[in-house]
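Okay, so here's just one chain, in structure tokens, the form predicted on its own.
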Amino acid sequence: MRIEKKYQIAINDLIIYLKNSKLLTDERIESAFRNIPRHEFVLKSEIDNAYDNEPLPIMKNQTISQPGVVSRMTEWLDVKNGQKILEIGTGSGWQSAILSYLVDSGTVYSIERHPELVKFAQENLKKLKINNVHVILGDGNFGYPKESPYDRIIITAACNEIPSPLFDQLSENGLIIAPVGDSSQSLVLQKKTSKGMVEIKKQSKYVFVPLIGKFGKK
């Protein structure tokens, strides 16, 4: 798609930011950056804002990730050609698009629990022309079993634990990332093994909105 001047400058910088600040190492991430405009999922009373480095705020009290977090958790997700994704937390589907972007020809399983952000998240794919994501309306403290098992799960919000459905519908040699905490949250990667689930990486001090239901705030 073709991008104005003004938006391909302000991606410029934040790229040039997040490299320098280390949050982005990978040139496939950093291509779906470039291809997957920001400010195409942000509310119009935020566009100006779309590229600093900061979540934002969309409706139903949730937010857009901040560019460094999500560069971050995608980077360490190490997501390849074909996979199917599930994402935990829609928001308004930019995480899903740049999976959608980096699976290419694979599949990304989105739940949200608020119907006008999945409603939001549906639009803003449709006008990027992405039909890879498929959003669904539901509680994401189950997954989606339907179309398990999944290469990656991603959660995008904050939980007390990683929901135990989910470690059930992730493949072997499957990884999961989440936020596990409760004021602050650690980001957590973990690998299924034939011998049980294995901590990759963990990095504390990030700051997310919680995962609501059984996992995450009551």
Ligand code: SAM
Second form
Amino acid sequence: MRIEKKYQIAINDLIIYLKNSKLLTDERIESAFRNIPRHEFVLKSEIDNAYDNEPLPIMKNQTISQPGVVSRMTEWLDVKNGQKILEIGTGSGWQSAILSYLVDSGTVYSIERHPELVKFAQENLKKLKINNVHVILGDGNFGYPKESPYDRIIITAACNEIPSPLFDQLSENGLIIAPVGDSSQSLVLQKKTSKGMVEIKKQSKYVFVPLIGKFGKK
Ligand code: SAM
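Return one more block: the form predicted together with the named molecule, after the form predicted on its own shown previously.
Starting with the chain above, the whole complex follows.
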């Protein structure tokens, strides 16, 4: 896809900022950010802000995540070509598109509870001719057992605890990342081992919109 010069400049400025802030260190993710333009995933009214390092409003009182948070979560998730990924909380579809670029021949399944956002994300992904992302209307608290096991699972909404059904849907040696907490969350990365779930990394002071349902906001 040809990206207009003014957006290429804005993407470049954002990448420089993220690198200087140590929020982006992996060249593959830099390439994903250059090739999956965020302005295609924001509301028209927010297009001038698409390359600010800020979450932006989308429909249904939800947000497209902050670029620095997307790069950090994606780096921690250590995605490889050919993998199968489950995302909980599709929103705009931008995070799914970044993951789809990194898995390349692999597949991304993404669950969203708002039909309007399922449609929004599907339209955004279609504009970029991305066809290895499946957006599904549903309650992400229960994952998507039909296509399990997944090599990686990412939750992009704040949960009180990582939904237990997702552990069963993760392959052995698979990684899961989620923001866990109430008004402020810790980003938690866990690995599934033969002995159970093991915490790999944790970092505090994140703020996400809530996961609605059993393992989030009731
Ligand atoms: N990843 C998104 C992006 O790239 O634009 C941003 C996600 S937004 C921060 C969180 C999303 O989680 C919202 O779209 C919200 O509707 C969704 N969500 C909240 N609870 C959910 C649930 N139980 N099942 C599925 N989606 C849920």
